[in-house]
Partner chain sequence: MDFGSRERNEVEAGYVSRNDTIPRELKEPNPRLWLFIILIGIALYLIVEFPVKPIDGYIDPFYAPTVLVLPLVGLFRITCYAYRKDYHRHIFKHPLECSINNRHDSQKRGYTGETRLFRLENLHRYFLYGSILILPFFYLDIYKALAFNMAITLAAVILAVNTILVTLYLFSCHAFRHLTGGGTDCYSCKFAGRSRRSFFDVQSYLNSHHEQLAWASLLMFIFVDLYLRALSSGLNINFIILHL
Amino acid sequence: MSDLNSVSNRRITISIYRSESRSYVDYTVPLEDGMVVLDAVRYVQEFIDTTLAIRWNCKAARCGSCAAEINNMPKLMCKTRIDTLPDKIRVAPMGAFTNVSDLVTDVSENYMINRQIPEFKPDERAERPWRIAQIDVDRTKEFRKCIECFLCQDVCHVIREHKADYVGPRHVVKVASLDMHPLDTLDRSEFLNREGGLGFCNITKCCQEVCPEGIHITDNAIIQEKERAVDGDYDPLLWISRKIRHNR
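Supply, in the form predicted on its own, the structure of the chain whose sequence was given, as a single chain.
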């Protein structure tokens, strides 16, 4: 971003949440063509108030670090253009997570959940080198585009109301990427259903709508895992098979 102090006479007002006062503070920022919200927030930090706490890294929508709520909608600040927003812009931290300072939130709980997910367990009898059909590669490829911005976790109303009971859409996507691998031998639907609280999800698709990578979280991951969990509980053959495995 160029030095906006000397470039533009146009101005915008950006209202940013400040944790110390627990209120929003208005800042006037010079406007440049092509500016994104992260540009404006960084200008405030650099030229107006250096105590403003923000988190960002790549500025290219690849790291997910600059996730925030822009006019009450979870978005990446680096991917949200100023010219798509109203004259007054409000930026807040992600509300589903503990606020650390200003726009910085503590998302470490997601990494703890990730460690609980049963790891990939390949079929040891599979011929080496592994050969996988292209249709199977395509099926799970979109799940691996996740940049872990956790916007889907933030927008999920179930997370906000039942955080202790539901792992959230990001982690259902991770499970789906493993379960749908043709060489994987585990069934993680029981983990999702019992420990992950999958039944709490009522498929509103709000997580899918905010994903910056366009992952079909609900259609291609959550619904598939819900169907797998229901089959495991109510399909008599699968139920007997699980009982036999558990009793070995």
Contents of the next structure:
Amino acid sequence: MSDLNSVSNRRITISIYRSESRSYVDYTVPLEDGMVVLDAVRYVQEFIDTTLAIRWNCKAARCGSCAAEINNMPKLMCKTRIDTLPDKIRVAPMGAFTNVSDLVTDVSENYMINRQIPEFKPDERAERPWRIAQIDVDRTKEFRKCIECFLCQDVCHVIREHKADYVGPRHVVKVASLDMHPLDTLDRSEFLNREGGLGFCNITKCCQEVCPEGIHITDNAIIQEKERAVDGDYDPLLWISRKIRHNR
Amino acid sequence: MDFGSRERNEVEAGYVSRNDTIPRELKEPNPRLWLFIILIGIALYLIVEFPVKPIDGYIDPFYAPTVLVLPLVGLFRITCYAYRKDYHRHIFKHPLECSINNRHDSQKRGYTGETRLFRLENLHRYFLYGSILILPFFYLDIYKALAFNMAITLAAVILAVNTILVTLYLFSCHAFRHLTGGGTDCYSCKFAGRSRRSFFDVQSYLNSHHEQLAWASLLMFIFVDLYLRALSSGLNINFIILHL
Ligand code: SF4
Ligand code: SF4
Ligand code: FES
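What would the structure be for the form predicted in complex with the partner chain, given that what you showed me was the form predicted on its own?
Below, the chain from earlier opens the complete complex, with every other chain and molecule after it.
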């Protein structure tokens, strides 16, 4: 058992964004071993200011609700240990989305974009029950790890700074998981390129850097979809060969 | 498509340069871009104006097989996904860093990304095909270096390391990855699916080091060039490792 007195003697100061005053307010909270930022923020809500609005569910990096910007980097509050941070800790809501209150943002645009992605369309002739070889599902398994925290959408400069009509990294991951499914019959890369604004992504890989699930968003989803879009939209030889086949 | 609540009011017209033929990225006052262009210009001038003659059977990689392939190699590198990331970040600053406080990107700056003129970056695969075609000349040059001297020399080893790095860089390319398995959704439905998949896995491993390979091979290129220039100016920096 650790010495409780000595533990409660250590304190840290955490600066949290408050939407009412549109400023950061400092709070001092007791530090415990293995503490994460979410612990500190919850302590503030429970014992110092109950009006602080936060969102969280699992505290196990599974639900994706506690996304925030900790010392200027988009991170999950429940997965960021205090002992990995410098003495000054600043917690802000995600800046790419409309702020609802304090650390809570409105991420609903993502559900709206998601609904517009063409659904899974299996091959009707495939023998049932479906049998899928392991080597054919390996690639999409990575994309299914996504917990929809939208940290990648938050860090993406195309959305955050330029508000351009680009679906965003999370949704390219979704599209890739459908496109690479061995039984799916659609190719969504043209949709992504023409309507989804895939060309706005300049593969600068910030999304990949912040993804708490370690998904190689840019390498394995975005660039793959870009190459598929080249097949459909930019490759002159493939274009000619399609024309010839079409005319026969 | 409907993108919902993204507030575009203040920047409605400015967020992308839809009507600009020349992308905003190239029109902004950007000393980093100017410096880059000047450096490239100087380098090209020097390479063309002061060629390295083959010396003792060693051929400078910038002239393999001829300096005329330089545009192809240049276009291959400039449309490479690894360098694209680098110049979009460090030259255009879109964004400079991922952290929120040091991005140097803003709503007020126009942004084209890889649309409009920059769509040309999508022709990368053709420059890849071209570069693969000239790769054998690099191997030929190693052979020439060995045959001319009838010995393994330091210079030959340096040429060989350069060639290996170029080869790894070329075949770790993302367009090559798409071509050799990335575009396949069902391996088990294809002929020799399991081997294809294994090849894809090996290539993916190389691909995950593409950025490092891109820089390693570029720096090596420059080093070999300087080394051979020094050698042809009479500096005694080559020696025989093994007689053949
Ligand atoms: S790689 Fe593309 S999607 Fe990811 S953050 Fe950069 S611009 Fe956005
Ligand atoms: S891809 Fe990663 S960062 Fe993006 S929403 Fe999914 S888990 Fe979060
Ligand atoms: S609380 Fe669920 S991911 Fe952090």
